[in-house]
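Below, in structure tokens: the form predicted alone, a single chain.
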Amino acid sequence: MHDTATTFLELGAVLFVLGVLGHLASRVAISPIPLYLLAGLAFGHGGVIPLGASEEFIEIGAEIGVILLLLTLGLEYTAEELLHGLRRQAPAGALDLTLNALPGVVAALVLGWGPLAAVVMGGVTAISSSGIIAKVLGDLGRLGNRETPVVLSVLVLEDLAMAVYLPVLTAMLAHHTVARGSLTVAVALGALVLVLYIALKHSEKVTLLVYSARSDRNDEVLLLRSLGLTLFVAGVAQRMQVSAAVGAFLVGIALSGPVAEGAREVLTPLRDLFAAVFFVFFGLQTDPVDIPPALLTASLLAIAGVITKVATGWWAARRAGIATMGRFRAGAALVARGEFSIVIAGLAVAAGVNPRLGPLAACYVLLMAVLGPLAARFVEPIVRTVRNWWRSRRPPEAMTPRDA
């Protein structure tokens, strides 16, 4: 009885504080994500008010939050748009993974941690946070922007790459044989192809599992069936060594027509609740004591990570024929790192790769999770300011009609 009461007290306090922080963020016109992360830092181990009884519930809620964020993002697009984007942005995805893995690989080798740690750190710095980016795009009202499908394609390509990377990394950390590692990768890829095929070719049948046009709309039934199907597919995907977020995203892609709009309406409040819990849990995983020793290296990696992600997004948007401001918005949107980076670092720490790897990854992710939403929010005024400054320094005779 006491434990239940304590859980209710802690959850009530956390949610109320999040509500206050969300109100504060809306007053100053920024994303609430950085404030949620800092709240998690304050509530975590070593924080101002450490939580105990409710931490397990928050962990489960955080996983549901990522799944709902990716589901609602998938509901914005059709299977045809996804396939077209993946085909067109494959070179951008390859560039993205190469450019953004490089800083992590170099850092691990310079620090003398060895090749296995280099493989781990490459994954930590390479993969953007689909959950944070989905939330930021929704908060800023950019889901309908021209550059958003480009961002989405890059994120999906990253998640597909993770379907190969994670089984390989797991096999390396466990010192499995090449044959066993190859089997794990084959199972993961097979499951991914199957889910993608169903989403692309049988979306009408998936839709019928959630809603029938012949019956009156019932929001309760729609909520239960869409959420249940999503969690089930996410669970199957994770059991097959594929990202649960990818499974949820593909369910969103598979749902089409009026049911997609209805599912988005009924799921949005639930998504916002669990998404906030996800960002708090992010902060809970970081002990403030571990931050100062890793801050310098993490800051250098963060600077490199901002530059490489902006460059990737800019180039990908340019290939899609998007104007200059949209290119910078695409690059800034990709900056945030998050759930995948923590998962990768957690696997390495559990395997005993290097005791300093965990704090460095946590500090890096926390910095990037804060910088990502801020970069997305302020990229436009920064670009305009720099552009105006540059024009003011050019002599009138050197200006083109476009500069005028």
The other form holds:
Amino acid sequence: MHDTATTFLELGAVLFVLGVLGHLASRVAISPIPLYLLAGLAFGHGGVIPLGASEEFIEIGAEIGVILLLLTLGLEYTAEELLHGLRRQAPAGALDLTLNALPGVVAALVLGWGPLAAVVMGGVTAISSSGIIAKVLGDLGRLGNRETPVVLSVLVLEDLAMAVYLPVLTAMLAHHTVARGSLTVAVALGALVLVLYIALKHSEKVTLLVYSARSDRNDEVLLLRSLGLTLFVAGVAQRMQVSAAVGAFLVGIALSGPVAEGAREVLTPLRDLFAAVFFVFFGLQTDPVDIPPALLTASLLAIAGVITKVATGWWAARRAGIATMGRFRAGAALVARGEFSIVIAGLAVAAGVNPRLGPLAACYVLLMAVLGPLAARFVEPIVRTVRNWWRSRRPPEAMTPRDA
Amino acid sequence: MDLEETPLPGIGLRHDFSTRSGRRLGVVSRHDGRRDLVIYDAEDPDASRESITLTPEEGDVLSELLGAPHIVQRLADISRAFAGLVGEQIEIAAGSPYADRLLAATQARTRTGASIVAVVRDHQVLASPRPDFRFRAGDIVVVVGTPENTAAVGRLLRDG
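Switch over from the form predicted alone to the form predicted in complex with the partner chain, please.
Let's see the whole complex now, leading with the same chain.
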């Protein structure tokens, strides 16, 4: 048992450093996630500053961080939006997941890590970061753009895919027998269908669990009840071996309306705290000496990841009747990967899939969380330059009047 | 005018339309109450050239500025439609027999024919007060009826 003073000293130092890094990130307008990961690498085993006393707390905090990340993801979209997205953009979602899971799957197989690692890496490369993307679209003033609904509905479908993927992955990671594994998956999918049904038809009853409309809004009550309910359901889900994260996600979907908005408001600061702890924890688990060997693979994956996401966005936007520039904007907006890639990799690292998977995922997210916002910001000048260069190469007599 | 409505999952709702002068305008209504006023690019109709984020208060002020003549027009229409009716504001004076008594005790509608539709207290409008509403000195009672009826309510609240 370590003494309380050391724990406070270490935790205080870690959180303060994260605060400084977050400030730095917002000053240069990038996502703080890569900086948090780097901080995690710098601390702990093999890092510059070893942490002893607070590791226990950071570990639990990281688990809560995952739950809160998934809860707020579920709160972000209503059940109607999920089903609407499924009806309208199903082909785009299918293309998105196949095209973007492919590089990860191929990389894992080529490296000889086996099929389980392939499933994990597919998830890591496929899921965009809805947090980073929503922030970037807002910052760039693109919420009103006509390609933005396309981008958002692709994100909605990734969300829905996560609800199916996470329980399947959890079952596979737990080394169940086929029969036991399919049972857990069936339970999780049954729960998903049930929750979607409840959220669509009886949302107000679930809502009563965390908030009664007759009393005035009370942030304290709302916070304690929604957090309590989520942790409880997450615990039940974990006990049933369905993954705590999925339980939290389902609670998020079931809550809707003004309560969801209120819960999101009161939970966001808490989520920011524990999610930061989670990123640090992931960095802590990774030995910095493992990073350089992973850089080459991660860079190749990053190049593939940019191309596949741009292709997805381009195709989905074209389907919606968006012009060329808008198609590239949609594609570039989707590039960012972040929190959910780390959540997936974190599950695999905890299950001990492959010691090289953690560093590769960390490296990949470091690159993609930085590249994503940059791609969104600079896609227009890049496309314009390439287009002008392309036109200037053509002899003038070949020019049609429209081009002139 | 063709107003288009597009859901933005996780963010809110977007409305947009083309003006007669050929420009496209939109408003993004976010779940958290903020509004984005969007002016589309004339060259690239998919992109917004300007996007201005407004707090709920700023949004209210803007809509009031844009909608104010409209509301005045509407009020004028209403009074034209109900010709002969007037709205009167009557203060409950400190010595009024109805200060600290229930609205029901005035029997205003039975005795005068006019209706009490609202009470203004501390700069707040309490619409449709119920019979168990208790008057306080300083309340301003909003009465609707013919000029004779509303005058009768004024006498009633002053003298009993």
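Positions refer to the first chain, counted from 1. Heads up, when I say rigid core I mean the largest set of C-alphas that superpose within 1.5 Å between the two forms. Computed from a predicted model, the values in this text were never measured in an experiment.
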Does residue 21 move its CA by 2 angstroms or more between these two forms when the core is aligned?
yes
Under a superposition restricted to the rigid core, does residue 154 display a Cα displacement of 2 angstroms or more between these two forms?
no
